[in-house]
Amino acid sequence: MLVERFAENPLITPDDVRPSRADYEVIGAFNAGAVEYNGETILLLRIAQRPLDKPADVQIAPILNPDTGEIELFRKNNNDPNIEIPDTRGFYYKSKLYLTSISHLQLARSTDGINFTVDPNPAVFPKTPYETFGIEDPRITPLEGRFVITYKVVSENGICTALMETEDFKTFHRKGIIFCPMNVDVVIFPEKINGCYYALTRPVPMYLGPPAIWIASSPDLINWGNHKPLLPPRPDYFDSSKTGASCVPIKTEEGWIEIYHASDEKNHYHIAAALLDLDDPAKVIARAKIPLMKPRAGYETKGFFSNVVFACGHTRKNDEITIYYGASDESTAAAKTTIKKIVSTLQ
C-alpha cells in the first residue's frame, strides 16, 4: 500500500467540536493545517457551522457584519424563481452566490498524532470585510522562527488568500490579503531559495486556461510576482480536471516534494505528489503517474460533499510522513506514508 489509513479514522468529526454559539451546529471539521510544536501535533481546523433552525423549504446564508461583529442571516424560499441550488454548500440568488455555512479556524492538539482534543473556542474568527462569508483551509509553514499561515478569506468580493503569523498558537497576527480573487490553495515554502520566498498558488481562470498549480516568488511574503504555471491538469489522468497545492513542500535530497490535490472529470478528488528542483522550484523534475490516495473509505466516499480527500497539512518524522486530510468536506482523517513510497509514484 502507498498509504496506511489510521484505524482510528476519522480522527475528528463535527460531533467533536462545540459550536461557537448555542443556536448553531457544526457540520464540518476538516482541511486542517498541521505542524509539530512543543511536543504536540497541532491541527488548525476549518470549522464550518450553520444555524440549527433551518426550515426544509428555506435557504439560509450566515453572513458576518464586520461593523458589529454579529452574524446575520440571509433567507430565501426554495420556490423563489430567482434561486438556484447547485449542491448543499451554497445557493445562487439573482446570480449571486451565498454559502449555507460560515467557517472559522480552531485548534486541536495531540501528543501522539492520533487522539486529538479540540480547543473549546475558535482560534481565529471572521472579522474583516473580506471575511464576511468565512475563513477556510489554512496551511501552516514553519519559517524563520515563527509560523506563517495562508488561508482563504471569503466575502461578496470573492475568495482571496490572506496571510497571518503566530509564534505560539495563542496570538495570531493578520497580515492582510496577499493574492486577490481567485487565487487559492496557496502554500509557502519553509525557507528562502536563492534569497526569495516561494509559494505555490492556484489562480482560477474564468475563460481561458485550466485551474492549475502556479508558482510565485516574493522578497517579503507580502508582494508576490514572477508568476509561472507549474503543474497543470493532464488529460486522461486522475488529475484531468484541476490541480491545487495541498501541503507545505517537503525538502529531500532529491528535491522538494509537493503533495497536491487533484480532481478528475467526475469531480472525485485525489492526493498525489510532484518533485521540484531544490534550487529552482519552478522546474518540475517528476510527477505522479498514479495518485497516493483516492476516495475509498466510507468516510471519504460519503459525506457533506462526497468522494473528496483534500489535504492541507502533514507532519514528518525522519522518512515517515503523516498526511492530515479532509474527508468528504466533513471530517479530519490521517494516513501514513514514506518518502520512498511517495517517490515510487513519480515518473
The other form holds:
Number of protein chains: 2
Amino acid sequence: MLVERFAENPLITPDDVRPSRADYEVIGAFNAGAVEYNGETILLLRIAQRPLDKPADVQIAPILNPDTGEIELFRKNNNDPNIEIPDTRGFYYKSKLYLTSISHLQLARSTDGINFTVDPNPAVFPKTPYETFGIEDPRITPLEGRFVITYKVVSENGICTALMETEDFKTFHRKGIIFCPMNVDVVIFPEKINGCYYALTRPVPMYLGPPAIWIASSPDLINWGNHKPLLPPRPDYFDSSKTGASCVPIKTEEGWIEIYHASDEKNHYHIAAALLDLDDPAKVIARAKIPLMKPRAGYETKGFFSNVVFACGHTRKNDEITIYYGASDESTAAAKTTIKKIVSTLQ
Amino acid sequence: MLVERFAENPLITPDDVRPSRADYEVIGAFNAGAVEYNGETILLLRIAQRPLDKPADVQIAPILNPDTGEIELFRKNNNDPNIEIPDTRGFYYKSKLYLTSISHLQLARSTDGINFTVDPNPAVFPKTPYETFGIEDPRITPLEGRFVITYKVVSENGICTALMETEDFKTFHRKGIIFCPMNVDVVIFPEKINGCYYALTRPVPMYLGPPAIWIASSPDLINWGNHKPLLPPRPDYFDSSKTGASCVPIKTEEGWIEIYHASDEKNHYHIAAALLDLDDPAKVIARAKIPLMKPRAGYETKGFFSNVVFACGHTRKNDEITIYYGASDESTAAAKTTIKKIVSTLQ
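For comparison with the form predicted on its own, kindly provide the form predicted together with a further copy of the same chain.
What follows is the entire complex, opening with the chain shown before.
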C-alpha cells in the first residue's frame, strides 16, 4: 500500500469551524498548508463561507469591499437572461465569473497530527483589491528563520499568486503579487540553491499550452524570472490534463521530491511525485509512473466538488511523510507514506 | 486631426520581403519595434511566412524543430473529424491550437523614416523550444547604452514574453522568458525609476479578469515582481474589451505617455494614450477619452486580419512622434502626431 489514509479521516470538516459571522455558514475547510511549529502541527486552512439561507431561486456572490473591509452580496435571480450556472462553485453574469463562496485562511493546531483544534477566528482575511473574491490554498515554506506563504488571490482582476510572511503565525505580512494571472499552486523551495530561491509555479495559459508545472528562480522572493516548463501533463497517464505543484519540495539524498497534483480527462484529481535534481531543480530526474493516491474514500469521491484529493502541505518525521490534503473541495484528510514508498512510484 | 497618416502608406508590405526559403511566401511584415540608431530609423519587423502552394483542402502548420533548427510541416486534411478552423490565423487539431504561419524578426532601415529597405535575411529566427511556433511583436527599448528587446515567444507550452539584448542590431543575446504564459505586449521603460526597472505587461487570464495592462518592476530586467493592474478595459469606451501596451513609454514633463492598443466588443483595434506619473508609473494621471487612431484606411480595414491598427514602436523628434504600426496583421504603416495632440486626447 503506497499510502495509508488516517482512520480518523476526515480530520476537519466544515462543521468544525465557526463562521466569521453569525449569518454565514462554512462550506469548506480544506487545502491547508502544513508545518511543524513549536511542537505542534499547524494547518493553515482555506475556509470557504457563504451567506446562510440562500433562496433556491437566486445566486449570491459574497465579495469584499476593500474600502470598508465588509463583504457585500452580489445577487442575481436564476432566471435573469444574463445568468449562466455551470456548477455549485460559481456563476457567470454577463459573461463574468462570480464565486458563490469567499475563502479566508484560518489556523488549526494539533499535538499528534491527527486531532486538530481550529482557532475561533480567521488568521488572514481578504483585505486588498486583489483579494475581493477570496484568498485560497496556502503553502507554507520554513525559510531562513521565518515562514513564507504563497497563496492564491482572486478578484475581478484575475486569479494569481501573492506572498506573505510570518514569524509566529500571529502577524502576517503581505508582500504583494509575485505571479501574474493566471498562475496558482506556487510552492517555494525551503532553501536557496546555488544562491537563488526557487519556486514551482502553475501558469494557466490561454489559447496555447496546458496548465502545467513550471519553475522560476529569484534573488529575493519578490522578483521572479528564468521561467521554464518543468512537468507538463502526459498523454495516456493519470496526469494527462493538468499538473500543479502541491507540497513544498522535500529534500532527500536522491533529489528534491515534489508531491504534485494532476487531473485526467475526467477531471479526477490525483496525488503523485516527481524527483528533481538537488543542485538544479529545473532538471527532472524521475517522474511518477503511477499516482500515490486517487479519490477512493467516500469523503474524496463525494462532496462540494467531487473526486478531488488536493494536497497543499505535508509534515516529515525522518523517512515518514504525512500528506494533508483537501477532499472533494470540502474537508481536510491525511495519509501517511514514506520516502521509500514515494521513490518506488518513480520511473 | 489627431494623427496624420503617411501618404506613402503602407510603407512595407509582404511583397517587399524575401522569404527565408524559396518554397515559402511572406504573408505579413508588421508589428515592428522602432528606434533611431546610427542616423537611421531601424524597424525590427515581425515577418510571417508559410509554405507556398498549400492545397485548399489541407491545413498546414509550420513548426520549428529546435533540435535541427529546421521548420517541419504539421499537415491535416480539412475533413479530418478532429479539425476545427476558426479563421485564417490557425486551426485546432484535437483541441490543440496550431498556427498557419511562423514568424521571425527582420530589420528594415531608412534614412528618412519613410522609405525603408528590408534586410535580405532574418535578424532573429526561432531557435529555442519556447519559440517553435514563432517569435513576434518586438519592442525595442534603448537602455543604458544598449537595446533591450521584449518579444512574444509562441510554442506548445504557451504564449509568453522573452527578453533579448543587442548593442549593434547584428548580434542578439537571448535572456530567457521573463513573463509566464499567457503574457504578451510587454514594454520596458527606457530608464530606471527610483532604482527599479519598470515594464508594462499584459496578462491574459483564464476564467476571471480581462486582458489588461499591468505594471511590474525589476532590479535586473530578468526577475520581475510587484505586479499590479494598471489600465483595465473600460465599459462603454473604445477600449471596452482588451488593453495592451504598444510603444515604449515616452518621457514628457507631464509624465510618461504610453501609447497603447485597445479593442472593443467588435474586436476592432484602436491606438490610444495614457499618462503615468513620472516618479511612480504605477499611478495613472490621465487616460484617453478618445482614441488617437482607429482602422479607417483601406490597408487597415482589409487584410490578413482586418480592422487592426497595432503599434509596437515609435520615433521622436522633439515634440513630434511617428507611430509605426501594423495594419490588418499584414503591412507596416506610419502616422505622425505630436505630444501636444496626444495630451489633448487625455482626460
